Every structure is written in structure tokens, then in C-alpha cells.
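Quick heads-up: it's one chain on its own, the form predicted on its own, in C-alpha cells.
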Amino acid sequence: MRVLVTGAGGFVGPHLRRALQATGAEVFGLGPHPIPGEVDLLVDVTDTKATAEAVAKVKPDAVVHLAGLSSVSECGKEPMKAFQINSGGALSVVQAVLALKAPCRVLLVSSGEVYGAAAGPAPIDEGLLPDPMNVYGATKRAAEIIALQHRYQGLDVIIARPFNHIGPGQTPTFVLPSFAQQVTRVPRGGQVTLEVGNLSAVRDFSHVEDIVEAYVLLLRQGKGGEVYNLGSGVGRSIESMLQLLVARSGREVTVKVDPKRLRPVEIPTLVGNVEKLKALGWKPTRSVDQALSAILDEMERRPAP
């Protein structure tokens, strides 16, 4: 199988590449920045012509569309840019695939954030009507609609809605790598004041390696036109995740709320029901503890900013 992965140089891309290669797939990474071993085709998905040319060159059997602006806060600061990349990029990709006029499955990676205000305290399933509360969620919902609309032109597409996933390679623009970066600025045994946002929010955290294995499974066994939640099905507060991280860090930590880190709109609880995915034979095999340890180890090795 020839698989084209957009956003190949981001957090998830390298993990997905390895998971696909382990199955014998030939993987081609597409991205806007040169990253040896990860990005094979230097293309920005907002460039419709360049995207079409890249897809035509690779002639993939499948495309995993990861490319996008994935930070909720960054999307909120630059909504026009967010829609151009997250929604416009999806349009470029699906149109390029249709232009192939050959069988090619598209796995569009959306987000659990699309559920927004519709989410409640219990795990939510795919039948819940999305009601995004932030720009990021809105751009991802728009991308879903674009992709699903192209089914009527013959596109074989599956929508993946992953919830929070963590592991090595994630940048400090995300909450747990941000905590880890702050904690590791002082040696083990030292004391550090940690600047935080809202710690009461409850999220569904998974190890990134479990999530990419789900992507591989969906490419092979997912039903076209369907939506699948990807997550652990377990809700954990940001505070509880911070406590786990601090316990592994070997530092004394004082927590200080930074108003700049508080989101103007916050989904209180966002946890996915993943029984539909499990029915295909998937199950998580890695713990969030392992992911947190990997994040800390990576930050320990990085030079101080």
C-alpha cells in the first residue's frame, strides 16, 4: 500500500510513519518545511495546485490528512489563518484525490473538539450532533463537512475524531509538554513555580502510539463515510495529569494560575465513547503514565530555552 501522509513533520506524523511502515506500507510524507526522513514532498496544503501535483506524483492508495493548525489557542488568535489551513487544506487534499480518478481512501483527521457545547459529563458517541465552541473545533467541523460532501462525487473517506493524545515530539504549545518544559528548567530535587491555566477541565488522554495504530486500522477496516471517535474513554482532569507528571519529575512544584493561560471559552468535560472503534478490533495498550514519562525524558534532554 502506498500512503501519503500530510502534515508529516508534525507531532503525530513521525509516529504514524513508523506504524504504517511496520505493516509494510510505502509512506510518503508531505509538509511545508524540510524535515529529513519525515517530509519527502515540500508542499503547503493551502497551495491547491502544488497539492494536486504531489498527489498525482505519488499516486497513493490512501491519504491520511493530518496537516493543520492544531493549537486551540493559536487558532483563536488567527481565525482566518486557521480556516485557510484546516478547512481550505482539507478541500485541497480531497479535490486532489478525486482528480486521480483512481481508488484512494482518505482518512481525514478531525478532532473531538468538534463536539463542543454538545459534550456532557458522560462519554459521547459519534451520533452526537457537533456544536463547536472554539475556532479550532469549527475549522475541523468545516473540514469534515467538506470531506463528507465529496462522497457524493465518489470520494472514499473516513472521519477520525481523536481526543487528546500525548507523547514525545509534542510541542510546549500544548498543556502537558508546557508543564514538562517548565518543570525541567530546574535540576531534579529543585523547586519550581509552575504557571498554569484551568486545571479543572476533564479530558480524554491517550498515548499517541495507540492513536496512530487506530489510524492504520481505520485505513484497512474502517467503513467509508463513517465517523470514528479515538480515545481512551476515560476522563482525567488536567490537575490529575499534572500531579502524575510532578510525581515523576523529582521536583518540588508550586502552582500559580496565569490569567493569560485561561481560555475565554472552555469545554468542562470532553471524553469519547470509543466502542465503535473497538468493534473493529482496536484497544489501547499503552498508559498515560508511559506517555508522561516519555515527555519528561524528552524535555530533560532539551537545552534550556
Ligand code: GDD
Given for the second form:
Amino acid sequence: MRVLVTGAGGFVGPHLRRALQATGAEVFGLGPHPIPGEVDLLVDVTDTKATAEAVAKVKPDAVVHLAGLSSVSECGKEPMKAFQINSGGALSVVQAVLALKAPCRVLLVSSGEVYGAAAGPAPIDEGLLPDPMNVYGATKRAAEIIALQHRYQGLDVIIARPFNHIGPGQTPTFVLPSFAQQVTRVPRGGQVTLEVGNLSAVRDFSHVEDIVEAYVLLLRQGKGGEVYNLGSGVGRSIESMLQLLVARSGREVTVKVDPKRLRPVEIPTLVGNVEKLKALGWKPTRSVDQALSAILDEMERRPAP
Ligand code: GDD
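Having seen the form predicted on its own, I'd like the form predicted in complex with the named molecule now, please.
Whole complex next, starting from this chain.
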């Protein structure tokens, strides 16, 4: 199976490449920046012509569309750029695949963020009508609509809605690598003041390796035209994740709220019901603790900024 992965140089791309290769797939990574071993085709998905040429050259059996601006706050700061990359990029990819005129499944990686205001305290299932509350969620919902519309032109597409996933390779733009980076600025046994945002938000955290295994499964066994939540089904407050991280770090931490880290709009609780995915045979096998240890190890090894 020849699989083209967009956003191959990002956080998830390298994990997905290895998971696909473990199943015998041949992987072609596409991305806008040269990253040896990860990006084989230097293409920005907002460049429709270059994307079509790359897809035509690879002739994939499947495409996993990961490429996008994945930070909620960065999308809020640059909405037009966010729509161009996240929604326009999806349009480039699905049109390039249709132009192949050959069987090729697209797995569009959206986000649990699309549920927005529709999310309540209970785990959300795929039947709930999305109601995005921020630019990021809206760009992903638009990408879903674009992809699903193309199924009436013959596209075989599946929508993945992952909730928060963590592990090595994620940048400090995101909450846990940010906390880990700050904590590891002092040696073990030391004291550190940690700047934080909203600790009361509740999110559904998974190990990135479990999420990429779900992508591989969906490519092979997902039902065309369907939407699947990907997550743990368990809600954890950011505060409880911080406590787990601090306990593992061996440092004394004082917490200080940095107003710049608070979001203008915050979804209080975002937890997915993942029974539909589990019915395909998916089962998470890594713990959040393992992911936190890997994030801390990575930050301990990094030279101080
Ligand atoms: N980034 C950040 N930094 N977030 C903080 C901080 C901080 O210092 N303090 C508290 N938070 C809170 C945020 O307000 C949010 O409620 C939660 O921690 C998680 O924030 P992020 O790690 O930035 O991720 P996200 O939830 O906005 O989005 C992630 O999950 C989505 C799926 O649910 C990303 O991975 C998205 O790409 C993904 O689609």
C-alpha cells in the first residue's frame, strides 16, 4: 500500500510514518519544510498545483491529510492564514486525489475541537452537531465539509476527529511540552515558578502512538463517508495533568497564572465517546503517564534556550 502523508514533518507525521511502515506500507511524506527522513516531497498544501503534481507523481492508494496549523491560539491570531492552510489545504488535497481518477482513500484529520459549544460534561459522540467556538475549530469543520462534499464526486473519504494527543515531538506551543520545558529549566531537586493558563479546562488526553494506530486502522477498516472520534473517553483537568508531570519531574513547583496564556474563549470540557472506533477493534495500549515521561525525557535532553 502506497500512503501519502501530508504534514509529514509535524508532531504526528513521524509517529504515523513508523506505524504505517510497521504494517508494510510504503510512505511518502509531504511537507513545506525540508526534514530529512520525514519529508520526501517539498510541497505546501496551499499550493494547489504543486499538491496536484505531487499526488499525481506518487499515485498513492491512500492519503492521510495531517497538514495544518494545529495550535488553537495561533489560529486565533491569524484567522485568514488558518483558513487558507487548514480549510484551503484540505480542498487542494481532495481535488488532487479526485484528479487521480483511481481508487485512493483519504483520511482527513480534523479535531474534537469542532464540537465546540455542543460539548457538555459527558463524552461526545459523532452524532452531535458540531458548533465550533474558535477559529481553529471552524477551519477544521470547514475542511470536513469540503471533504465530505467531494464524496458526491466519488471521493472515498473518512473524517477522523482526534481529541488531545501527546508524546515526544510536540512543541511547547501546547500545554504539556510547555510545562515540561519550564520545569526542566532547573536541575532535579530545584525549585521553579511555572507560568500557566487555564488549569480548570478538562480535556481527553491520549498517547500519540495510540492515535496513529487508530489512523492506520481507519485507513484499512473505516467505513467511507463516516466520522470517527479518536481519544481515551476519559476527561482530565489540565491541573491534574500538571500534577502528574510535576510528580514525575522531581522538582518543586510554584504555579503562576500568566494572563497571556488564558484564551478569550475556552471550551470547559471536551471529551470524546470513542465506542465507534473501538467497535472496529481499536484499543489504546499506552498510558498518559508513559507519554508524560517521554515528554519530560525529551525536554531534559534539550539544551537550555
Ligand atoms: N498551550 C497552552 N499553554 N495551553 C494551556 C496552558 C498553557 O500554558 N495552560 C493551560 N492550558 C490549557 C488550554 O487553555 C487548553 O484548555 C488545554 O490546556 C490544552 O491546550 P493545548 O495543549 O494548547 O491544546 P488544545 O486543546 O488547544 O488543542 C489540541 O487538541 C486538539 C484536539 O482536542 C491540539 O493538539 C489540536 O491540534 C487538537 O486538534
